[in-house]
Amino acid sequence: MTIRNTRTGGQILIDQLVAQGVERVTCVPGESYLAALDALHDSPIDVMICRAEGGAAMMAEAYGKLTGRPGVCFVTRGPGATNASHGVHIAMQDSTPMILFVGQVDTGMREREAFQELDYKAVFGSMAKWAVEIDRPDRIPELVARAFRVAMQGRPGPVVIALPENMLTETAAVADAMRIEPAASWPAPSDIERVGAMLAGAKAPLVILGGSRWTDEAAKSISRFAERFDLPVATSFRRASLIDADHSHYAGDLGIGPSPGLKARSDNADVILLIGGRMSEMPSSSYTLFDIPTPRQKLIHVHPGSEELGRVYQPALAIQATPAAFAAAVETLKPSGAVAWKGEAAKAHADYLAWTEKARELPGTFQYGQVMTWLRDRLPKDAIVCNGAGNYAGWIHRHHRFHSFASQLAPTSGSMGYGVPAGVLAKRQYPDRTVVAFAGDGCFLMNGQEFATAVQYDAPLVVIVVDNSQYGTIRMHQERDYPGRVVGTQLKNPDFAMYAKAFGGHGERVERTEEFAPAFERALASGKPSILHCIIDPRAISVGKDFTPAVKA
């Protein structure tokens, strides 16, 4: 290994991310880490800016969910560190690999409560993988090769890397690190045997998907692998996109409200193979799904980090494997024999597609759900669609149907604010891309500035807003347990499409249903980013059922 010339801290940090193939970085620029952005100036990555770091962590977070390797973010200390911990936070509980560098005051002055000093160690360590000050600029390539391996490897994660303000001035000559792969464990022959042992036992077995470290290949291969033994396959909360919709054996998807007869079928199902996922409690109906410590059904749980086998749900078959790894090692399984369930994986197919195929009517002119079910059929295959956390996403859950792999970007952890910042970086990150970001009224605000990253950048998305006047999901729990007892809950909105069009991009109003695919149509045709702001009525609560409102909304 070479070592190269004197550089200062700044230059080696960034000489590493270019080791690592890091093509691009989100940031909101600050004074704590001026050598770091000075370094990128002659870099050959991407440098995006953006307009809270709120939005340029969930950007990075966003980039380590398409391509499963580590999102990059930079932002500054203090205020700028606590702005970014949401897309931390999500990166964490989404299982994304992420590295957040954060400024950090100079080495002498640690201790005094200087300007915007933080313990990151302390505010990070519930949060991320792993969170580490860099005290010595010699030491840069050792810790950011380990932060590349801790983001990637095991249960993927978020990193969080403090930067003092001198030790990215000061000099060192120190060679580079090698480009990091992440390691991936392999399951055992013989638990591939047991889980064909186990299978030709079961009468009534189901597969659920989740989890990150998948890739394309692998996710085809386990479609592969279901057809040969007639499985039904479920995915859980929002990784929809891990298996095509039109497959055959396709059963929807464990999430928020999932449908009866999935929920039916989980609860019948003697055998359950669960790859990548942890099953939280999204996915587990509130942890109703699984009996805790140990399952009902004969659980053979998945999963890549060996801390997540048997922390909640005891396995009768624990294999510590990635699901790219697994989906290879049962290429070869065939069943022996005629399976006892034969027939059932048509049969979830169809529930799913008679569950998902017609849209409920709402009141108000505008239908949100037929909107979902023409978006459903207009949109090419390869879209991506993004959305944040609110009742608005029940209807995408429900109606829309993925099927490219990695064409979901949702938040499992619930944080509003991601689907804008999400769909911006899908856009720049896939051009030639079809990119629908979905928001509620509520969750725009939190991170639609963005929309000015996207006009800056040229990636036009269209971003469809949802406005019911209100926090939606949470006036919904309002009415079910303190019924006209509205508190919170009101907003009253600007123009959105206004909005837009004073960003530089294309902006309409929608207010009824036969307005919408003109409206979609044009907003594409604009070639600018987009912003269709959808009125729904405020009674339409929920994908499941509306309310009457016992006072004015």
Ligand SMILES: Cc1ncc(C[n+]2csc(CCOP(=O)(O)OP(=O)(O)O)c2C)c(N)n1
Given for the second form:
Amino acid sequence: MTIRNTRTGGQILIDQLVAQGVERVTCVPGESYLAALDALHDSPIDVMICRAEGGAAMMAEAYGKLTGRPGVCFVTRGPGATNASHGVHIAMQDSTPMILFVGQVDTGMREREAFQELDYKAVFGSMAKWAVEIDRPDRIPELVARAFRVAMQGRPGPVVIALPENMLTETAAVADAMRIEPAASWPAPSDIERVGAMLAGAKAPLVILGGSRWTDEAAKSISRFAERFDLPVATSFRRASLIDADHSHYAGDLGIGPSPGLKARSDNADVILLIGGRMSEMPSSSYTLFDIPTPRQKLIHVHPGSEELGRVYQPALAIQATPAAFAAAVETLKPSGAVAWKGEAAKAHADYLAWTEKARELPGTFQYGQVMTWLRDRLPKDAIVCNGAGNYAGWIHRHHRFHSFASQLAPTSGSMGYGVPAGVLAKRQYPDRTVVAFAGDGCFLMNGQEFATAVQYDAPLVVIVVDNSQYGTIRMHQERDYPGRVVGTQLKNPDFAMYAKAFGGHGERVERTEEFAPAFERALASGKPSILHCIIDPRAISVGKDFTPAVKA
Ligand SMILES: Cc1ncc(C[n+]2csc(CCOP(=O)(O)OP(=O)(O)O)c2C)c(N)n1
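Please give the other form, namely the form predicted together with the named molecule, since only the form predicted alone has been shown so far.
Now the full complex is given, and it begins with the chain already shown.
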């Protein structure tokens, strides 16, 4: 490999990103990494300026979820980095490849608590998959290449790279690293034989899909595998777009409050084939679906990270493989005869349809459930639907039907403020697809400032703010655990339609169900980023049930 001309650390760094095929970075600028910013000036990389580092980092995380390659985000030292930690935590819990570059003080000033100095390894040590500081420009190719590999290989996750200011302006002559493709771990032929044998001995098997390192082709291949074996297929919390919801074998999602039918199916299963997921607190109904350490169901756990196999549940068969490799390996696996559970997948799908079909009646004039079922029919099959955290998301999980791969952008980490930045990134990435970001009134204002980013980049997503004038989820818990003692949950909100207009977007207030459909059509037709400010009765506290306030808040 030829040694390139002498370059500054900043130039070497950006050349590595070009070599890795990075097409876009998100950032909030800072004086701590000016030399890297300057190198971006002459690069083909699109620099997407955001309004707060939390939003910028979440956009990078959403890029990783959509593409499988690391989303790259640049932020300044100290407060920039701590703001961005919000996105790093999501990438970690959601197993998403992401790289966060943060500024750092001059190496000659380290350990003096210089301006905005932070010990990144200490701060991000347990939050990121890897945190590293590059102190010499000639080590940039080595450490950035490693960062891409760490972010993507095994169980994906976030990497934090600190860039001391002087290191970025120093020069070095060093060769660029090559583009990194993560190693795929493959099941052994004997593993696939055992999967076949365990299924042959099963009476009531269930497949659960989750995690990352999937491809569209792998997801389709698993659907075909399910057809051959007539297997019911569930998805894990917020991984619903791993199978077309219309697929005849789809059994629904194991999220917060799974359907009673699916819960019973999982309880009564004798063999569970878990592909890619971890069955952590949310999808496992607070670790009650499977016994720990040894599930009563025979668990076949397929995961790309060896550290995840047997971390909580001891599988009867542990297979260290990426979902994509596993899907390819089972392409030729067929049942040897008639399966014992014939017809169960159709029953599971019928249960799923019955559970999700009709929205229940809510108090008030805005029937959010009916709006969701209308959108379910109205949205194109490849629409991307985003959300953060809050009870408003329960209606999406219950009633929306995801049809195409990577069309759900939602934090399994349950982080508020995710939907808007994720939606902005998605709309920029896929301008021809409809992008809808849902947010509660609480959730929206955690990163609503990124609506300005949507306007700046002419990314016409539709944001649906579901306003119940409260941090509803927490109010629900309060009403249950401390009835009549409402504290810290009531909100006085701005006019979100006017907010949209003030930012240069399209905004409308929706108070009645019948106003929603025309408002949605006008939002799409406006060609502008839009906000539909929907007013929902505060008693409509969750998709499952209303509450009667013990006292008026
Ligand atoms: C960043 C973050 N902060 C706090 C929480 C705790 N929390 C979970 S849901 C919720 C309320 C969400 O309110 P809103 O967005 O208005 O939605 P609603 O529950 O009312 O539908 C809070 C505060 C969280 N999950 N994430």
